[in-house]
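Starting off, we have a lone chain in the form predicted alone, written out as structure tokens.
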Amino acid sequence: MKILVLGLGLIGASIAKTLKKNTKHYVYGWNRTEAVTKKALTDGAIDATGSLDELLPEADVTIINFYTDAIIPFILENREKFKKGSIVTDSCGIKTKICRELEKENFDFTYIGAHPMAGREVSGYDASLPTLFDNASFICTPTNAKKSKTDTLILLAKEMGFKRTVVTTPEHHDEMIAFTSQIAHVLACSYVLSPLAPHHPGFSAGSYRDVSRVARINGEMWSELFIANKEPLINEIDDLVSNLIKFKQAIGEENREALVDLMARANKIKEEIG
């Protein structure tokens, strides 16, 4: 097939490599930036690239790799160009704001929501990885999309080398990211912002560590899906808020037996769970 990667960041052009590394499919790459599509060019990420008139027609598949608020426009503006009968797929990490909308359309081609769950604390062309979907989970989320059209991205995502492959429903995903990763986002921000931040060297180990990691975050794009998803992720941070009253309550009273049974309850959760 002839894929088409549009914006050529940290997860654009890592899908890029990875392409290239795994599978025979010729890929094409497009970025704003021509300086970035003119590097991948010359590292082997993408086999060739051209005009957005030239390309959109040429691809089997397209995979939109923008902010949130950006997709649904440029598909809407660039629906005309699409090859009929294509996929068109996005990897932004919440869902139904987009694939709801999208769905209303009538397209010549497929489109179907997607989201290739990796990622790191840098961002950019230059921190892509051909590696960085190793043992990753890929996730489509069809809509009004034939089966045979979700068949062919899941198929292209386990060609990719993804470990895991899960189809869902939009709101279904966007509920579970807000638990598994934007509210863990939200929690790190919040632990760094602590005036003892600045001070943490000589004192902080591996939680320290494991607990602020994900607070390097690229503020513009997250703002964007934090509010996109915001009613799933505002119920996450009412049940966290909820159980640190628990700790803080049990703490101020005292009360060691509160703390061990919640601690208990939690050790156990993660036991079973993993």
Second form
Protein chains: 2
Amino acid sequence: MKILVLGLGLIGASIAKTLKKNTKHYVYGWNRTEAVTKKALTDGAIDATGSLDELLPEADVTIINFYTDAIIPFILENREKFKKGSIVTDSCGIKTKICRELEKENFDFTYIGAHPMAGREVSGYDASLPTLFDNASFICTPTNAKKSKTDTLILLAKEMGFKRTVVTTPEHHDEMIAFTSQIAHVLACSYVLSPLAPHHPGFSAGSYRDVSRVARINGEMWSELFIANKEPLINEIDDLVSNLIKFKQAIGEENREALVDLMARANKIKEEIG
Amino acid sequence: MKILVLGLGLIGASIAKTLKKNTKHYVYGWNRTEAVTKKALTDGAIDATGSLDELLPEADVTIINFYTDAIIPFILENREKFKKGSIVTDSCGIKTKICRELEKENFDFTYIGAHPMAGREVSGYDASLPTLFDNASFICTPTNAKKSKTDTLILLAKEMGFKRTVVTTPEHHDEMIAFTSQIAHVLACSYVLSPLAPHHPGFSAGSYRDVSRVARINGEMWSELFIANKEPLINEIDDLVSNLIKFKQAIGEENREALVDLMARANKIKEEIG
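Please supply the coordinates for the form predicted together with a further copy of the same chain, as a counterpart to the form predicted alone shown previously.
What follows is the whole complex; the chain from before opens it.
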């Protein structure tokens, strides 16, 4: 197939490099800043480039790697240019808002929302890796797409080497991502915003390092993701705050039994599920 | 010197193994469960063992690795047995409660509180490692101890290979540890207590893995540590909850600017300080 990767930042360029490394497909790449596209060509991360007018009608699969709010406008503006019968997908970390809006449209191509679940604390082309998805899940949320099209996309993800593929609804995806990813970023940031954080050297070890890692964050991108997934994320913040208050109360009352019970339940989840 | 390591769990046995690997000192070991002492002898983690009546009068440095609440009673009960002029220290993760109580006493030995800052999600002798402290800080809180005694202990920590040694007050230690270690454990547990945690497989990546790691926890031990450091830890929980509420409000109001600002501040701390 001819696969077009739009946006060659951390995720897009990692997708292109993974396609080149693990599959035989022909990879087109395009990036708003042309210097990045040239670098990707030189690196062999993509096979060819061109204008959007040239590339969109050629691609059997188009993978859009833009910020949340740019995806729907891009697809609607270019709706006539995508190849008929092709698959258009994206890598955005929230799905309900995008998929439920686009399923109302009648396209000559099939849109299938997807989320290749990986990331790094650093962003941009230079941070991209051909191994970024080695242990990652590929989640897709096809809503009303034909099963044959979903199968094609899942097969491509398997070829790319994703460890696991998941097909689910946009709503279930967003609820789970609010928990596994978004709230983890919110709490890492909330943690390092303590007035004591700047004084941690000499007093910190693995727990500080790991819990705070994802506070190294691209706020411009994540603020869009958080707002686009408002209700599930606020539910998770409420759950987290309520659990923190349980710890606070048990500590305040010196209730050792309650503390042991809270930690035993947490430990059990980590031991049994990971 | 003759160094006695009391308690051969994760921390005690790692101390013994580190002493054997990196120093020339003679290492006595003692553990309540005798089978563990025998294993340590067989492994060469210690040079010799014996009864407390035999060992305490022999040791130039005694390192106590018991749960928080057992340390003061043990030292007071055995006060006549420790070698005159020797150093008695411990590895407990909180210091104010222990050091401020023991500095009231007139001992023939010098007690110096210490905290070799390292840990693992697993506990017990079998989890101990001769490399556990390779990148760790050794913190000690000498209060009224003579400088020459503190210098001896710091020198020993350097010989053992600790990356960094810190001398501070018990109160400053406890405030910093509430932030760098205790609240990190509280929030990891609070996080995985979400009803969604058991369903994370397929939807999680590095952020879930790292933020939740220390929820694999020994609740019996940590509940004592939390209660013994009640005020600083409750302050940290309050700060964390207040920051989480700021995120919640900004998300609820779809206030992108406020979110970007919160994340920019968090990101700055991680970029500049780590």
